[in-house]
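Take a look at this single chain, the form predicted on its own, given in structure tokens.
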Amino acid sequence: MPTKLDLSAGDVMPLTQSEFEQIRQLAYKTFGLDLKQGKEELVSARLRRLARAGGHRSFQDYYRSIVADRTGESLLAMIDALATNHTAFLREPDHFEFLRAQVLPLLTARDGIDLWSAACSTGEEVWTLAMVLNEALAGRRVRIAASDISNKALAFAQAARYPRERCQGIPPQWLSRYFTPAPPPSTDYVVVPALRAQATFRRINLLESCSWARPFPVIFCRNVMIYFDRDTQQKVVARLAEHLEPGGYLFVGHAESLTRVEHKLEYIRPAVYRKPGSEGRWNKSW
């Protein structure tokens, strides 16, 4: 007679809370993902694929084959099933009139200007600042360096093209200027070639140490260190204050609030802070 555990070909046997730790520490290390008590079921339901794919019958098979993979392609995987990459045009919009209202104008001293998406998931962010910044600074040059740690994430921000529910949110003026609408029967957007041109997108752990040619005026890093404990967020942020110019600005998720957090960066308005620095620095033209 059958038993609870006997499992189908190809099945994975349930995970265990021991597993469960298993990965949680490993996310942890890798990336700085805090996997808390009670996400045990979100964690068998996102990576169970990938370890039937495997052909492992256990989490624990799936885990020591992860630890084992040399080319981290095992890692990267796992990664990709784990991270949240919800997102939006436009998402807090405050943060964008703040910009263009408030740190812009700052800048339009320069030939162009560059800023980086911190942790840019599936681009909305991205091709959100590019219209912003097309808008406000017309005939300048823009750059937008764009990172995540989710190669799946990136592949979907360099392909830009958005279902038409997701692109609601878009003032039907920079829908027209900034997409063109996929062939039928497809209902999708498209970022225009111009735009799509003007932002580079490269795989970035932001618990690793990365290297740019200059330090940004401004960054946004908005929706990511909420999955971060604070230790985490604290390294996380003191790596993002070092690429930023003195007086630049770095913006974080509105859930994400800094104050139990130690570092140097002025407190400027909620979810928005700054460099100490000297502002006239900032006429410099790169």
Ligand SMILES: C[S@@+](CC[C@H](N)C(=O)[O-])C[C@H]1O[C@@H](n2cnc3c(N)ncnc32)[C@H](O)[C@@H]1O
Contents of the next structure:
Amino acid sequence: MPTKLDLSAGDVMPLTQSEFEQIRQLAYKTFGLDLKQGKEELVSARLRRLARAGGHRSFQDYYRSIVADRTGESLLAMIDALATNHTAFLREPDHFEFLRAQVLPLLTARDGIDLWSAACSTGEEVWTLAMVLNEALAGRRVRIAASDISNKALAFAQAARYPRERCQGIPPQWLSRYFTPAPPPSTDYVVVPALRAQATFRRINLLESCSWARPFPVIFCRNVMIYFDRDTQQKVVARLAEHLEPGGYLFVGHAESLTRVEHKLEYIRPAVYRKPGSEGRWNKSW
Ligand SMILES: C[S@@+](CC[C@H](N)C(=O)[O-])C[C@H]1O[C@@H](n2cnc3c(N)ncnc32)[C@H](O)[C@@H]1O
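For comparison with the form predicted on its own, would you give the structure of this protein in the form predicted in complex with the named molecule?
Time for the whole complex; same chain goes first.
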């Protein structure tokens, strides 16, 4: 029999098909991730370290420990390991241009703007939105509600500190206006406090209902639904639409066309949808 010492020093046995199936179902049920057949290697590579760190010899033991963990911490760690956090400043730039040129001019009667970045990952989308809004609405109130399922990603987003390489796409004048260099020898950049004060972060699982004080004129929910199946996408879009004002805009990722999904939004242009029913009231303050 292997001892506890052997276990922590030893490796986890290869992932079997039935273990993959258990993990697949757990990921689907808890956060909507649609792990297709063929993703076994990815699952094994991403979860092996967690299984080993917990002293488990098999993925079966690891799975049981997640299910038995009443704190939910092990599940969160599994979600963190399986979720793809890839993002970038000014990702899919035509969205920001459309927001600036077509949407913000419709909101001039308001004192400011509140928008929601759902599934914001490590924050690049949040700070891009903040920069675009501050440039366009100088002096007006900007509030960004930012959410993700991953506490780790949210902590990173909130720290608002990025390695130089990740800031390369930011126009130099924005970099100097909205970031300060971290103290040397670090070459990181940190978002300025004035911008950070405009964002609030909250853990939200898009599969679960959540409440906001008021609906948003704009919601960004990009590059997360691509990991969901059609059924889940449909539920998530319906839920996001509930949190949009009539006339409000939903931005999804360019790879996430909603053509296969039933919804009540109007198609405006690729990856941009609008909730009908504003009846000319949209440019009023709420
Ligand atoms: C690829 S990133 C997208 C980041 C950003 N929106 C963008 O387009 O660059 C996907 C994010 O979705 C989050 N996510 C995955 N499933 C989720 C769920 N059920 N609810 C909320 N966020 C989720 C992940 O934690 C990850 O940070």
